[in-house]
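Below, in structure tokens: the form predicted alone, a single chain.
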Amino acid sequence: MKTKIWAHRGASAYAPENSLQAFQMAIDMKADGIELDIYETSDGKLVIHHDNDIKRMTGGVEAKIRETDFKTLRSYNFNGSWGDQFGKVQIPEFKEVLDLFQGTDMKINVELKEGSIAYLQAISQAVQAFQMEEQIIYSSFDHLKLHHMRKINPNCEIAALYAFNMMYPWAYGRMMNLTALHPAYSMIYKMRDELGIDYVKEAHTHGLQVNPWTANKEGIIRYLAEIGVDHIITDYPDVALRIANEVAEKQNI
């Protein structure tokens, strides 16, 4: 099958992080899914954000996302570097990327934080309030939290984070009942590199997705797409899906 794009962190090389106006960037490319990151408020409030404070995005302010109220965290603007161009950029709640993306059929890719079986309670709860379960795929660096993702919702799809040399991940797949792989992408090269190893094949070959992140170079994205990855996380969605059209049609997909 043709490989898919998810814009990271919305259409993220065009617009702030994270933000509304990303997201509707992604779909406005047209992308096939996004990728994004959640955290709780001191208030119980879901955040869409990165980082677990908000100094980067707020030109300095010293704060703590779980340490600080949903009303306080509105005030600020999370405009990075982007100046005044998109004017006040307002912290999403979570509730409002999905009330963006219902009656789409794009893919959102949840990176789960920081934060207690509450705060994964939650998040599920939103899901199935807005029916859009079989959207969502939830991801993480921290696999317990995919753990105990699947024990709070057994039917969700969950997908393992990871930056570092492990050998044979499509066993460890196995083992955790994964749906997908998310690694680095220079971790499929080293496979190839150092190992000899077909990375995307043994992975499909066990029955797992491969959704590298996060390819911005030309080069980069035409290569996995040509060795048949799942999904390309990237933060040039309109790039990586020029790419992947013409990749599928040389191979004929």
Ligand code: G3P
The other form holds:
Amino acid sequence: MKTKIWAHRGASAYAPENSLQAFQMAIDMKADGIELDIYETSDGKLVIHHDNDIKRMTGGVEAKIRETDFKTLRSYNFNGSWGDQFGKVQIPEFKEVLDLFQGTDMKINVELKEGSIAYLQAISQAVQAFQMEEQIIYSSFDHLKLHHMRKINPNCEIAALYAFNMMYPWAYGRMMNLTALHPAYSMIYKMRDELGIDYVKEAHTHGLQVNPWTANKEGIIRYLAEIGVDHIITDYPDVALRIANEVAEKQNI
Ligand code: G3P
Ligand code: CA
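Now show me the form predicted in complex with SN-glycerol-3-phosphate, since the one above was the form predicted alone.
Below, the chain from earlier opens the complete complex, with every other chain and molecule after it.
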């Protein structure tokens, strides 16, 4: 199967990360999907943002998302280091993103961050309201959250994020009933080069996808496509799509 490409925080090399503009660019570039990070505001709205505070993207505003209400968050400009070229960049609501992708065949990789069971329930309900369950895969570094999400919605897709040298992740993945392994990409080549283990083959044998992150260098993207990972998570979806096409053509797949 040809490797598919997911735009990390949208096409974040070309527009402010986790913005509607970055997500629209991923659509325009014909990415196969996107990745985003999700938080809940103090008044219970689901918003898309990477950090638990807004300092980095608002030019220094000191506020934690979970302690701030939606209206206040919307008053800030989340343009990061992009200056005025995108106008005022608003923090998106999750439902705006669902609305944008509804009717497309793109996957939405929702990275679960800090929050209670109610936060997970609210996310699941929003997806349900848009009838987009099949378009969503939940990922998290907090694997307990994935476990809870599966309890809330037994049919949902879940993926474990990790950035350490986990041995036999396919065994863990099977025990957790994961859909996919989401390793930092270096885990894959270390295991292949140091131990001679075919990471992708092992995972596929156990019914697991391999979707590494965040591959931005052309050589790494090519390597991952050549060994047959399922999806590459990247800030440069246009570059990765070109490389994935070249590799598929070469391998005749
Ligand atoms: O999905 C992979 C990646 O998003 C995890 O790291 O810090 O970019 O959220 P981070
Ligand atoms: Ca993320």
